[in-house]
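Have a look below at one chain only, the form predicted alone, in structure tokens format.
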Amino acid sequence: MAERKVPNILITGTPGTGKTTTAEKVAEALAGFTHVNVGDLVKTKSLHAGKHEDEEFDSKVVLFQWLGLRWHSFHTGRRFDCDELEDQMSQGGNVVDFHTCDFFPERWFDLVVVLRTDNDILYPRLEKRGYSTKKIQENVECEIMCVVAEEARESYKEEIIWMLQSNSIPDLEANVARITHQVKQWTGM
């Protein structure tokens, strides 16, 4: 673990996997976490340029100087750079949740969880959001091919990167049970 007296930890996935409720699961469990859902973060403080130039995929051009991050934008051609999140983030005690974890700086974390679900369940769970075909196809497709996962392992140590199946509650309960123990053994919780 860094400097930090309690970590941070990212869960991570696909859309559909369920990081949102892991997250605030985690954090309620433990004392003194925060959850720090960053799709609502872009959604409720408007750090967006707008909407993705594809209307089918129904989501905004995130602007990550806000988050603490450089990081260039493929779509605006800028390159951007802030500390909005770090001084949050160097404290501990945080449970980050987004579907892409490539752009978070790896000082940030002692535990990236990825949640893997089955295609079978995940497809079902993007219609029920209401996602268009395409966008529900892109997300399958991106789950098949292991994109999240592979944007954790190339930025993040191999040894604090979990990869958990999420396609049930018991699933969910055992994920979140496995999380919070690890947490309370670095902790003394």
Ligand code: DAT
Contents of the next structure:
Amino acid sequence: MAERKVPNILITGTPGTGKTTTAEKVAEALAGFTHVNVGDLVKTKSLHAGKHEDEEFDSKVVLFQWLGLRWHSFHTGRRFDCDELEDQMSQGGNVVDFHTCDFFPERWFDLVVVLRTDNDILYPRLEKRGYSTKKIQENVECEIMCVVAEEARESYKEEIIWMLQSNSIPDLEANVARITHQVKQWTGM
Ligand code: DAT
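Moving from the form predicted alone to the form predicted in complex with the ligand:
So here's everything in the complex, that chain up top.
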């Protein structure tokens, strides 16, 4: 674990894999931990500027603007300090949930959890959300292509990445138990 007394955890994965549900339960189970839903933060801060044909691309641009990052950093792939969350992250005790993971500063996280869901399970979950067929197909394809898993591998040390299956409620419960157990081991909670 980094120099923080309390760790930060990132929970990432394709939309619908269970990031928010898992992050909420982990934060509930660990006294003093906060669930940071980055997607909601962006919305709350009314940062959804204009529509772009590619929503994923659009949300990255918006997020970069919010975090005070220069646009060219997206192209060069360099990491920068993310001012908005920096203080909070330096304290530790955050369970951050977001569907991409490659632009946060690497030093923020002690554990990066990538949730994985089988296509035939992910598809109806996204249908229930009312996503369009196009959007469901894009997300399922993203899962098949291991896009988020690859991003995580490129952005964080292998030893802090956990790829966890999130197909069922027993999976969900086991994942929450495993993550909280690790945090308790680190902190002696
Ligand atoms: P995400 O935040 O990754 O978009 P979510 O937490 O909102 O996903 O979950 C999407 C839906 O699937 C929601 O209705 C809860 C359900 N769900 C999440 N994880 C699950 C799991 N492991 N097993 C069964 N259902 C799950």
